[in-house]
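We begin with a single chain expressed as structure tokens, specifically the form predicted on its own.
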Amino acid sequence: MTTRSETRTALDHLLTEIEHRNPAQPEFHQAAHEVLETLAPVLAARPEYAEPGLVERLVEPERQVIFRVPWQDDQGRVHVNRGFRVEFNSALGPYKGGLRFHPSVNLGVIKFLGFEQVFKNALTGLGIGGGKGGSDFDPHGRSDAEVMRFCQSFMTELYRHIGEHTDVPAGDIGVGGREIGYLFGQYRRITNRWEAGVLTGKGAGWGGSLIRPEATGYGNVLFAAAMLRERGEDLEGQTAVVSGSGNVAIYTIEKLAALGANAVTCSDSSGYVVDEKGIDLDLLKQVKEVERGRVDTYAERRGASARFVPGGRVWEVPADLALPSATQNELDENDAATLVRNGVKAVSEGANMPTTPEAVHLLQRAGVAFGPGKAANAGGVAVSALEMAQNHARTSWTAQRVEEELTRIMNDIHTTCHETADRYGAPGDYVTGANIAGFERVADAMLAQGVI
């Protein structure tokens, strides 16, 4: 049997060659190193899991797909981004990953995106694969009409490589109902096909789910939930702290507030808000969602109780639970630090990999719960595949039973990487728990399948 020690070394030379085959792309490379650091023990403990290059075909895209987008603005001008689809594994069901719309997308963004969504989407339990795409077009200050155009462009590359039993792309930063209505118009339009299933994240009326919009901010207060409960408190009462204040952080702060926790913080790229009575969940959508403003309106339009810092650090502000829902890397090693000297329990992860590896580290030394992303924020995928099922059946479920599926699957997610943690000798490490049980699911597939 290969020692833990000998596992350990390959598993190193590995991450060597990622790096190597790989340049240029420290965010692949970071979230490779995440997972990877961790399965020593399994790979140890079942070393058929090595024996037919299943890491070193794991940590491969099955197909990258990078492609011009050209499209006019209102004055007439031609823009040409790049558009990206990665399309990681596909052992245990059709590709399924959002899109994402902003000028940092580059093919390493999408590919570090794309190995999270594989471990991710295994937790749920519910039979999909893992790809993530996007583009280096920024929505933001575009016209609806600019917006149509970019997507009809985009889609129009997109569509000969997506299907509902081959990838479903759902949204992500910079792709929300509007730019999911054009993208399937434009597929609709091309295909001559009414395939629901091959976009999720659509509008209620024409084949989305309730609950979709809100299902990874209450999933991730969901997981943090059961991480308190594991340790015998709960949210009532509590105080946090949100970055962001799109979708995610939104419906994080909603949930938050049902299960009797307060949120005082939301920021965006030019600052944050502190408001200390708590945030107003109307007025914060009424400024992001329809106006499509900054928080500092928010905060002009509050009064006395919030104030807006600009430039600040959301995580300056003390709290009980941390919930970094923006972006990637946003909470570095010295904020942990700033955290864990006021006194925070938890921190969950409602963005992917928010959370340095630094902080990560220092989090779990000081004692506090931390869930990582492909466990904590993997609602908006399960209540995603929920849509694809309404879809197959052309039916609509109640409100009601999608929220009570998704409770189901985060209280099942946290339950397996607790006791999976548990199972290799790393008690309360939910990041080895999740990489291990996401791997073990997707490994057991590839090893079935043969050697593709």
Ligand code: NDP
Second form
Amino acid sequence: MTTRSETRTALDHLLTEIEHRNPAQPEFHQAAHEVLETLAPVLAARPEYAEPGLVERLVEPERQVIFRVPWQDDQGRVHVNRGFRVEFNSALGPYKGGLRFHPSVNLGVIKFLGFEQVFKNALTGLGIGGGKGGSDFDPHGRSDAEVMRFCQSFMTELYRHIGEHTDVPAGDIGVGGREIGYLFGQYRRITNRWEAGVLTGKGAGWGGSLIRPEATGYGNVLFAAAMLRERGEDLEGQTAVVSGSGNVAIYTIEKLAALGANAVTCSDSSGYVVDEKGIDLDLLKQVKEVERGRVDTYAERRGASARFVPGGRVWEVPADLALPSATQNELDENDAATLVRNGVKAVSEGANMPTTPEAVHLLQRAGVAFGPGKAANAGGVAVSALEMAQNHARTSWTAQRVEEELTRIMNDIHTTCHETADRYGAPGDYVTGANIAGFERVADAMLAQGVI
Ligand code: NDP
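Could I see the form predicted in complex with the named molecule next, after the form predicted on its own?
In what comes next, the whole complex appears, and the chain from above leads the way.
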């Protein structure tokens, strides 16, 4: 029988090896630490996981593809970007996970996102493996024609690695409905197949699911509501700080308002807006979704209630709830201390790994309900899996049906994480609960399928 401390030592060795074998990938190291540091209790309790090198296989992607993406701008100049697809684990189903277009993208970032995705997708219970991809292409300031040419070039390589039964990408930072449209068009042209299930996040008129654009933000608010319910509270009348102003942030703000809470901030990489009256969603959608502008334009048009703070972080604005919805490591230990000083009750991650490890520990020690992204933002990929189901059946569900399913799935994920944390002696610790529950599902499938 292995003790917990022997298991911890073995995991520490493995973490050192991961750092050694994957140099210069700090985000991947961070994600691996975050998961492996919580697995000792389950590995000690279930020694069958140790023997077949299960954790060692889990931290090594099944396949990693890196490719050149050449494209021409509107002046005819040639640019060369780098494309990635990391197919991390397919024990539970086809690889599934978004594509990110952002200048900060590199292999380590894509691996961290793919690794997180494996556990997140397992938590949904919907039979999807984990993967992630993207490029260091920056769509900001590019014309529609340039974005189209880039997407076409990207898909000209990617198409040979994906398919409805193999690997099903979706959107992420910098990849929304416009990009998915161009990518799908090029896939269809190259393969001569109308294969709806190869990408999710498609337009509602050509194979997309209703509520997919809303799903990540809505799901995160539902998860936050479930955490509050556990403590005898609800969202009614609560004030929230939300970072970001993209897909996840916008639909987080929308759902908060629908459930009686009030989001008073949004941000982008230029700074943040605080709006005492609460964010005016129609105006924000106009500025960000229609005009693809910056948040200072929102503050200019909104009038006296709103102010733009260049370069600042939303976490300095006092609120009951914090929902980071922009990017990784955007909420650090100082921010967490500020949130706690201002009486925050819950932090729920819409973005992937937005809270640094030190900040997570500080929040948990202070008794703040903390919802990790792999549980709290799983609503997006869950509705992507529902989109695949609709595509397969050649049907489309009503918005009401999709939203009911999303609500059920988010409540199930919350219950699973909560019960698993209890079962392994960490009551109220959703990080441990999410990691172990996701791990058990993937590990059981890997065990059954042999050493591959
Ligand atoms: P969008 O591209 O729609 O929006 C991203 C937002 O975050 C923008 O406001 C952007 O500002 C800001 N942002 C991005 N990078 C940075 C940075 N380095 N510094 C400061 N601000 C930044 O992306 P999404 O809303 O889709 O994604 C947001 C987060 O949610 C990501 O972590 C993503 O992985 C995660 N997520 C998304 C899902 C989805 O369904 N879309 C599903 C699950 C998780 P700017 O325009 O100035 O760059």
